[in-house]
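Given next, in structure tokens, is a single chain: the form predicted on its own.
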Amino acid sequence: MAEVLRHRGIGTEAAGAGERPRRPSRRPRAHVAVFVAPFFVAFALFFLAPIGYAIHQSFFKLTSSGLGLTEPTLEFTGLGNYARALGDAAFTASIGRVLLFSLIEVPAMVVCSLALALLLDSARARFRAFFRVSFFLPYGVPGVIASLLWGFLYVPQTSPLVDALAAAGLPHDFLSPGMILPAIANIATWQFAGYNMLVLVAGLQAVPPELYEAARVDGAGELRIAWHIKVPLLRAPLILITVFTLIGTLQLFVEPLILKPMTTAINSDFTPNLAAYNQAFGQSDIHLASAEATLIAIMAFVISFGFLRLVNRKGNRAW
């Protein structure tokens, strides 16, 4: 009987009044450490280690002496490679070019993604599953293939689109210096608008349907519901896809690399990533390339968190 009462916790206080409190066992903490250790090991190996190695390499340079017949020596230069990168007019011009590209790409991406999401969420929409898959399908196309596909549509010798625009008297030289950034923005928007659309559709599905019903009872049409209810409630997803697009524009690489043989408007330093790639594998200067890569990462970090701080000011926090 006493064993049963002890099992149920009855009378245990009296029985344990003279006993010393037991220390909490450390075994659960050890179990937690075993489960989370693989994540931290992988995070350190595949995320922190490459960043640390690139930063470490950016502080050195190879120096050759004499006629260059001896092995070059590795010398510590401190911030010398960063000064070289920022003093390179081609590299700083590439930074200005991707910033200009972001002014084109970010609004285009946000507007297209929002329009597709609102169309799919409309009460009058039909065949939603078909169009949802159709809009998302370009995201499954590799960036190289998408760039080649659109590149052939931009080249006058192979493009029926160029012929049609030329016959209509409309601008059609997509690979000219003045049109190359919008042409690249078109490829990026075509490929990623469907993915961002799904993020917004998920946000719309979290909106209580009672809000729409109340608005319709008050006489609001679909456009007023979209503008006054759906869009304000999508603030957090809109900020998210804006940050994703900002980071993507600063990392622009594949599209100009594939289009480069098709036009003279793209050179080896067209974007910061392309300039770092050229330094690493064209000029064999991995130390300057590491400094340029670090500068790109710092720029993406500053712009992304600066944007989040701007939209979250005055206590109106979304993220």
Given for the second form:
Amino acid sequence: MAEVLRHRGIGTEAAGAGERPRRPSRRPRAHVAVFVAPFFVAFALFFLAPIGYAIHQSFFKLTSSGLGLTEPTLEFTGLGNYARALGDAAFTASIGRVLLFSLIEVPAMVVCSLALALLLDSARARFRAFFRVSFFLPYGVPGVIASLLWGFLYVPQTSPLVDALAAAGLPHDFLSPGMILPAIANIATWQFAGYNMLVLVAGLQAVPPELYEAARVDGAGELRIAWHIKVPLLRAPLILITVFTLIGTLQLFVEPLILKPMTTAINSDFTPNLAAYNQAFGQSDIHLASAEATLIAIMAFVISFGFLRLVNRKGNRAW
Amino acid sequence: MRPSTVVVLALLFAAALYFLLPVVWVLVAATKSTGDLFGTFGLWSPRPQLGQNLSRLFGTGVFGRWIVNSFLYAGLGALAATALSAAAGYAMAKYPFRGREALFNLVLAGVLVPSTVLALPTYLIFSEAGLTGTFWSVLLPGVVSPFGVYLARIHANAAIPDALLESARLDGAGEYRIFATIGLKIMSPALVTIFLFQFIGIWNNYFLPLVMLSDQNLYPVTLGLALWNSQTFRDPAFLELTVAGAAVSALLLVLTMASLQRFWRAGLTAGSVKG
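Just the form predicted on its own so far, so send over the form predicted in complex with its partner chain.
Okay, now the whole complex, with that chain kicking things off.
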């Protein structure tokens, strides 16, 4: 990558020597490469190369010949690993599970962060600094710790929450198969709703106050202002939040991994990422794991780009 | 107070209760013995023994080490990521060159690739290069932040006037000096945001150190606590350590977040969408 850039830099310089350049560039362009190269070298090494290597590995498989007494040989199998992954009922079930999880988590996240932002931005709100900090705090708590904390609040032996719900006669088995996805969605919402709220609040602060004044003069109440003025103005950040939440949910990994020992509702193929991890380290099949990791990335890409195309088709672009 | 004010405040307080509950629970739990952890109400500690729990926690020796490791991975990684992003973003905003938009589209695609997807492939290629199990295997992937480049470019585009750079050139300043004295200064709010984002991202990343490291002395605190938690079923004494460790690291981050909150320009990311 750096080579390419340097060639390009020198190339433009050489071309500029013969004729008068159209743009007033008084200096040699080497500095552009010096600025850009460090990032793109790192990007190529730690971003593109791993993806390329995983895709490469996904086209091979280890075959042991005879009685398995000789070293297994590496064999090109084309899309064989992909066929195996997609033919594996546990893996396709894990894809279905994260898609279902997205259907729970994305609306929950959008509604929660929007509600928090509108409440905090409402003319009636007080103690704004305190609320901002307390909503935002969980963003700094790592997924592992958040899952541990909520895990303790889900397990009957340590949880005041379960005590209270049981005393009130309400359902309280958070770790049952039917409740496990909402229970995980709660952890993710708890972690990121406050951050997304800050993004929305920042968007609201860019709205000129005269707009609200005009609406008030016309007799609109706070609720109507929120719904008819604020929400439409937040279209772009709401789309952004939706996309990033969507991508996050498809990557689900830490929460089920930490909750797994506490419940029988989570198996080792619970999400595609867990399945790939299990394939690589449990079954030592890095070729199948590579195919699964590639499938996860393709799925995230197709779904997030598909969503962006869908919302960008009509009206103004958000991205 | 008007009724609508009461409703808004009640909802806000309910939300605050929800967000603070797990943090309050773990702070209370950190003062309990294992027996009380199971036997007493979650939000009240009848026989607090915080000092004893903390001295056991830090007496393990390894916990303090995990905290230091986390700070090293996140601090050094975020610092390098900010420097690389600032230079690349600035150049992509201020110098037209061939292939610029193609490279920027690559960066944008990179923004949409989450770190979890990369962890396994990075492990595979690092194990080929013999890098797994080292400090570097966790530090190096953290220096790449496509989102940082994206944010730096958008911000440099919007905030650094070309006329200013032009007049600096007329005064005889070189391109590197202009970047170091003018560019970095004007971009500083964006750079703080990039640093914080990457710091939190590395601190919270669990998949990468999980697949890379086997030596407990190199663990970040997240990995260490998950290890202790997985051992509680063998020996309940680990539960006390896990809870106290979770409390200390949650408190550490909560304090960091609260003190850095005013530097946190979520508005930068919101505004950048329009760019």
